[in-house]
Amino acid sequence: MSAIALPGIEVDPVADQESAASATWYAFRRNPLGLIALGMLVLLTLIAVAAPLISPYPRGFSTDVLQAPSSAHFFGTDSLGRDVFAEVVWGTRISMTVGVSASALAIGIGVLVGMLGAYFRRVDAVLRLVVDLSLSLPVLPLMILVAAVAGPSLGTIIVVISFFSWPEVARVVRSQALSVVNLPYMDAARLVGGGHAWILRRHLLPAVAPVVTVSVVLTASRAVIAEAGLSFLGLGDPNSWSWGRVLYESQQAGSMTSAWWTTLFPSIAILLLVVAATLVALAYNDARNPRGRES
């Protein structure tokens, strides 16, 4: 099926969406803070991808124990003489992998639940109850419990974080979808015999795409924070470096106060990612607001 045309109703959702996307991108480019934040996210992504080219993998130990930052070790060394710069660089890969993977899984579940609840009103009450109950749970203690029971691994961290992240996405998507399901072009799609799956994919999903885009960025940044917290508690993957594991190693060695560089640089990396993701989400949200484009 293509664009729907009924007497008195002329709708071309694809053209409207392309026009809105172009206007949003144009408005986003006029926001220097948003562009800087986007550049920071791109830089962190490049560091994660090019980690083997930037620094060798930190393993083993050396005699350069707890050396302050210098030309030989840009971020200093830890209690085993490993280069903190290498740990932060390789930690970027794992932390961003967890953020992207956990957010993708959470977004997938949340978008599906949110759209089904808004479109099929018969199941909305049940889905809304599940979402409300999930949001009322004490997330951090449960994440710690599940991660401890399942055992420390990268897969466990991703699943645990996504499992406790999708309800918020579902609530936001449902709220947006409710304002769309009764619009004329949705009624037109039903009148021409469009199937439920086609309507959801072709019309409802593009309508909620803007809030999904914001949710992806924010959920990914929160997933990085959650991974850092779980790894700092010793529940992360012991076989791979992440920013949380760098902090955990520093805490275990008792060097958090005596060797400030072992905690400062991974903390700055986490802060940069979270702030950049938040600024990008805010700039995008302002750019897709017609009133914001006019200002």
Second form
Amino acid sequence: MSAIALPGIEVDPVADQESAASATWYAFRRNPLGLIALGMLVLLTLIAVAAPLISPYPRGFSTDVLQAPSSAHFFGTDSLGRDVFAEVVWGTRISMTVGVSASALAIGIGVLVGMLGAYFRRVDAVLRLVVDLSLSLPVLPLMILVAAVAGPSLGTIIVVISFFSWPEVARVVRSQALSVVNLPYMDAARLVGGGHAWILRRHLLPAVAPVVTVSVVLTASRAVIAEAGLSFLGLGDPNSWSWGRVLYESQQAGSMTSAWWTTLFPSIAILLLVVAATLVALAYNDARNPRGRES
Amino acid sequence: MSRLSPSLRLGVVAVAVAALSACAPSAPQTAVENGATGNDGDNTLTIATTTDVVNLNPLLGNSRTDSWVTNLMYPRLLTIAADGSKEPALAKSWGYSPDGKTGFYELRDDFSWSDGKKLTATDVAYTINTIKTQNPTGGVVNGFMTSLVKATAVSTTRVELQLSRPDSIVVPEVGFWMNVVPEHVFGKQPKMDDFPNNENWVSAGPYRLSSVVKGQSYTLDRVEPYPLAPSGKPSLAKVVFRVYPDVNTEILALKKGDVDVIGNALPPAQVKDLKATNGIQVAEVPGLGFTHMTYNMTRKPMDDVRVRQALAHAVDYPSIRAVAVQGQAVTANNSPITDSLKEFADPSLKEYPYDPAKAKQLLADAGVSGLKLVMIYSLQDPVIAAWATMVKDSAAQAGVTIELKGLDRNTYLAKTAAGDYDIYAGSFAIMDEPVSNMSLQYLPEGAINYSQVDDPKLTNIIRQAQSTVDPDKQKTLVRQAAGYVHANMIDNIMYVQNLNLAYRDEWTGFNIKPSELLSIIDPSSLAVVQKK
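Now the other one: the form predicted together with its partner chain, given that the block above is the form predicted alone.
Complete assembly follows, chain above in first position.
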């Protein structure tokens, strides 16, 4: 793209963005629920990163099968005598990896498609049709089908989830971008000779960034749920621990009725992550809204 | 006999159940003694299952529940004991002519179809010939009929099988695995594969289907007279199979009293808990099959015997049996002829000790390092799914990386059929006939040759065993073949699992038969079970 110096146009938006960001952060901090949720996300991220320091990897077996929670096993043991606490801790790592990776992939595709549709009106009809068609697909059965055919692996799960998540992102981004592409500053950017890629990157992308931020968090939490669902159906990666796999193994062993700890703790973990992600997204959305800040 | 593919197994088992029920005259007496206080059999027994009915034609391969239902309607000629030996059912006696080229069944004369027609040798001959000529999809019986030319009803109670060569397999195996169907109903159908048998059922078992709510329940009503029930009257008024989504909901339903029996075997980890639950009894059903892993011998480096032996040494068998199977299994000594078949088992064969160091040494001798293998198994088998991770972890101790691929049933079957795996893990419900089993497992053209073995020496031993009718010579050859399989690690037979079935304790008089296919809901059991 062209490297045209446009000092007047470049400097001011950046300054605006910085002040807008600090205003948003200021408003966000005034929302206690949002802060608690953010703290929870940070904590879960720390657990994921520091899993090896918290608990040894749950491998092997022991003869202490289906032991109730105790000081030796905080979350009890499963049907092979493995520590459920260790499974949940290490599951945090995989579940969050899947959530972040699938979300990143879905956001990447969705943002690209959404912006292209809004910016290049000639391709918009086609892209919109693709998005609408994708949104009308029965997502869960298709996910199950694709995961079953492709075989269980972490990569498969990430690709499958992101493949079925991007259309929603694309639709949200497109509608936001549509409200921006006809504004005078976009015309000005075109008039000064800016290339399409440059305009998309420097002007359109920052304009849709707030909705993307919200989408990232929500898509990631949905991806975690989708991963847990697929794993619970046995379509997860049997070579790594995720929260869904802990639930699946409990179901397979028939211990859901007799060993509540094998299902309760991974379920709580999923709940915490999803609720925290949703609350953070809501709080952020409120905080970046100038009206919300004023009230 | 065979190791059946999962669907085949189910079918076979179901068939076996029917046969079992049909025979076993002694069981009714026991039950009568135990349950003499029953209220004349006006009872309904509800059985929980996790698999829905696929079709109700017993000649086709089908699901476990199909088999349980059809076994209650279509009798078998022979039934099976815990040691794999055959016992009379619809057939009173069976055997071969002196030259071995004619087999026969002598039938009971007191069986009738529920529409009043007599069950005769014509029905049996019709069933045999139909299976021989049509080879119905998914059925296993045709696999035993390689030497059969045709069956003929020489009288109302005698069927003779014309054979192209002496064959010790065909009479006992067809007798056990085949459900006899009514010619006057099935004979109107040009092609068995197109006949779902989903209405107007005609039964010669103790019960007959009366209503079907697809995906939910299957109800059978009592049929009288049933010659193998006391006084010809089956003890239950109705048998209901109810479909549940998984074993957890089944257990809840059993505890609550919504169902009386859980038809499928309990996950090992639940046995202790249910045994301690008030109002619930757990019956142990002896295993007659085995669970094994095979190493794909067409792929390098598993074509090297040292690599296969190394893999066998890298499995912690005692821990798998103690933890994953909760002590409800016994070793198979890595031999395809397990101790269940007492007459044939070779006591000198011992299990490969778990020895990662030795495994490493064997791999080094074979010049193999950094070995990475893919192991497939069915997610429908929770026990294998549980120990798959144990195999992976113990193999890692020997420097072997195993990638686990737990697959849904259809993908698993497709990959198995295509030989698309390094290691295959699975189990067979009933392995009752050594020569037949080994033919199917280890001959190059064997239907369940999951090791992909093509070893001329082994083939030669099995072929000799097939063609001999001398029992002692056959036993020697069977042991020789089993020893060869063991020494060359052609098939890693890991354990024989005893199954556990749960039922509510107000019921008594269950007749226990081997394997999940027969277990306590075999016709011989359901014809006599009583409410206390």
